[in-house]
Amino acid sequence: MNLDRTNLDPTTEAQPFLQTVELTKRYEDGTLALDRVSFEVGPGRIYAMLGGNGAGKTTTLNLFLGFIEPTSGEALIDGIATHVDPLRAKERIAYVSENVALYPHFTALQNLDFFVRLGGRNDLDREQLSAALDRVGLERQAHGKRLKGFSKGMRQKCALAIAILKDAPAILLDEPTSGLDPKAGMEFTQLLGELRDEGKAILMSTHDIFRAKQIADRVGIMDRGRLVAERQQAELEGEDLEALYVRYMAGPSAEVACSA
């Protein structure tokens, strides 16, 4: 198989902090759902994993997680190996799920207060907790409410408030625009903006194309558990992403162009 990397300039990038080296993962029951997939996200660069459903993507982020083994390959983590030393690989990363997974008797603030004292955070007050809730866009007047009565995009909100309170070098985000509304979108994109601008690594699995050309320094396209493209934030300038996607999901054209 050969990646398409058209015109990439491997110098552009920093030392990577987030790094997948030929990971592959097969599942008992035999089913590929990553195929030697090889790519590298820097501090203070947004990598945007692009692909349907069974892209490979979750799983992907699964591995960095260290919730499961590669069958082969790494996924490294400030040089960290994650099947090597999960927990010390871990310490370096904060992570926002689609399905977020939060009290929903607690109010908004609590459960802050509650995940970051998790994470050994025992120095934040009830203000800084609340500015950092100010900072995703969740309004005051909700900061005090249980979140039993929150949409999806209010908790996603509370989770990312969580991850960067966490305060670590690189930030994994599994579709993290799913249920927002085009405000919220805005307001996701300018706060990714300034996290990069923080020197976060930041990785995020979306289907979102319109996010993905919007918001990340690299785009990597995954189809059925490879990595068949990959394009610079430059390039997408002048590249329609969206014809590039369609061409590589196009069945067997996708077949074609991706085979040695």
Contents of the next structure:
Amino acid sequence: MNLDRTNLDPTTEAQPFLQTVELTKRYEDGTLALDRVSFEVGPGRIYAMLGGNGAGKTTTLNLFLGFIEPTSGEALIDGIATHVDPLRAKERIAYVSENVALYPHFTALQNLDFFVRLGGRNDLDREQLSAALDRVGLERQAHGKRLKGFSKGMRQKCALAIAILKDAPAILLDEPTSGLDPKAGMEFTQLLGELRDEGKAILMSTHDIFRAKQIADRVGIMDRGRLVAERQQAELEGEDLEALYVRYMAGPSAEVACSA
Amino acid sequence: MLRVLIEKEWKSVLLSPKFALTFAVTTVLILLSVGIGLREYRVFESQQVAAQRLLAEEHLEQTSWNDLSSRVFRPADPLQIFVGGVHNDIGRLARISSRQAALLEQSIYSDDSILAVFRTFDLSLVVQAVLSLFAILFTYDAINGEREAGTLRLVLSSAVPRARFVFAKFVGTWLALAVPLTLPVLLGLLAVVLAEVPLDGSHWLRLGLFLLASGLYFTVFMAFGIAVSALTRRASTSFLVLLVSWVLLVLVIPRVGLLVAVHRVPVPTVAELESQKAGFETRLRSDYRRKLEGTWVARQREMASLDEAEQEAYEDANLWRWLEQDDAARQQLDTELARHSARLDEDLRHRKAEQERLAFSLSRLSPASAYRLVSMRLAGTGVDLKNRYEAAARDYQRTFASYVEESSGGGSGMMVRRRGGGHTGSFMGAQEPLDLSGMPAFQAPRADVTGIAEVPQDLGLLAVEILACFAVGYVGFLRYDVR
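Got the form predicted alone; could you also share the form predicted in complex with its partner chain?
All chains and molecules follow, beginning with the one already shown.
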């Protein structure tokens, strides 16, 4: 299947910060998880990878994070191949996982302090940490509480605060809105918009077509390890993204069923 | 970054609910063990003082060199408070007479058999069994637990070198566990010092090395826990592996080592040895009697052709020579018996030593054995304690016998001497008390720093095991799939 890439404006992606070039990953058991995937995310842009389970979204993120090595091709962060120099590449990113996992016996502030210092920022005081938590909407009384009682939305906010404080030029998000209630999802989307406006290159994997359409500058639809379609925000205005997604996910018959 | 990671590790341990619980349990156990050790030490000491007083009184009433006997006591050693070893199982005194061999008798368990029900409970046992379990409890999920919780992904999404992460894991966990655990140990030491237990430089040195060995042993299990955690995907798997390993290392291997050694190098029991000696003696005496009878028959035959007067004259002329011949034969018999007995004893000692060597070499496969052995050696309460005291008691027995011989005038042991005076008679039953002011004192052998020469072997073994476990954990984590 050829990549369905319509009306892309190359000038907007002139200097990609995150980039995959013919990225391929075949696991030892023979499974082809990624098949020659190429896309780019520039500064101040949000790229949403849409796809079902096993589409290759998390594998792509794992390759950016240097957790696995590509079989061929490369994942580049600011021009640095992640499998060649993963540490230097990771200095330029922040990551928010699907099920935000922080240390449950630490308070929100202690978690923030640890991960931010781990990211190389030792210059932040308690007030600045608190301010970041304020910004992501975590109530003041929760700042000093241990995380073990936090909801997923609250943990998500902490993770985003970490990403903000790390002040990395790029942010990777794995299913960031899954499991969030509509209000939390909306607040989260709003924050992502703010970060984009600050010039961050944001790559997110998601099942959430609604949020992807709402926030992403570009959407890539992935299916069984391949990037099968790409659309820019402007193009999505006139196109039914859901129908497009379903068509690539389950074939044309599903699209008809969906329209009916 | 390393500091940040180490700080996180020790904070994680200290803030975890299981730390408060285990710290409380460990503190109670350590202080309890020192308390029990201290009490036993005091009881041992006071029993010895009372027994020595009784002996002194007995000596005051002693009137016959022939009946003179003494007892030597194995004094309490301050380090038995921390490492009981075989100290409670072997005898506390040896009876000494000018003719008898000395053997240690009356163990503390023979007096207070209730103590034997729970056997020794000391600091080394707490470290060997309890702290090693705690080390596992805090490390079994060091790596795979973070993977399962998802924090490993988040940590490694930063520019954190894996080598630094695993090193920080090791150091941070060690600091969080080892440092707080020294607190109850120091409190225990303080209790011992406040109880005015006499500790000299040698004791402190050996105590320091014992604590070093304890730290190394604890670290072995901690490094082992991290290594297994870095080789498995699930915390439940690593916990099971570690628990089974703990049972093998602490409970099974040391005993299997002993069983194999007992099977490979059989050592005769005391009863078997005595039976061998008795059998040999019976044979030899029977031969001796037969020869003696033959000799007398030959002598009678020599005189057969003589008349009665000539026979009497012949007997008078030869009797002394015959008695000397018979005495020489008897002495030869005694020498042969003694030589045989010594040979069997020597063989027994060799076999025992060989069995011990094999047993300890095999059981050293387990760090628990290496730790136990080095602790007992440092405390002087190892298996050689009995041999050391019995050898000293045997030496003393010879000195004592010489003293009795000299003091009694070298006679048949029937001489008596007045207090402060010379020999006054040679008959039994004189009622004058003996002057025992010149009686040599028993010098108890000490497990001092000379015993430490063998210690580096076990300390080195523990250190190598730490390095090996750390290397396995390190390499395992470098290859670890964090997904």
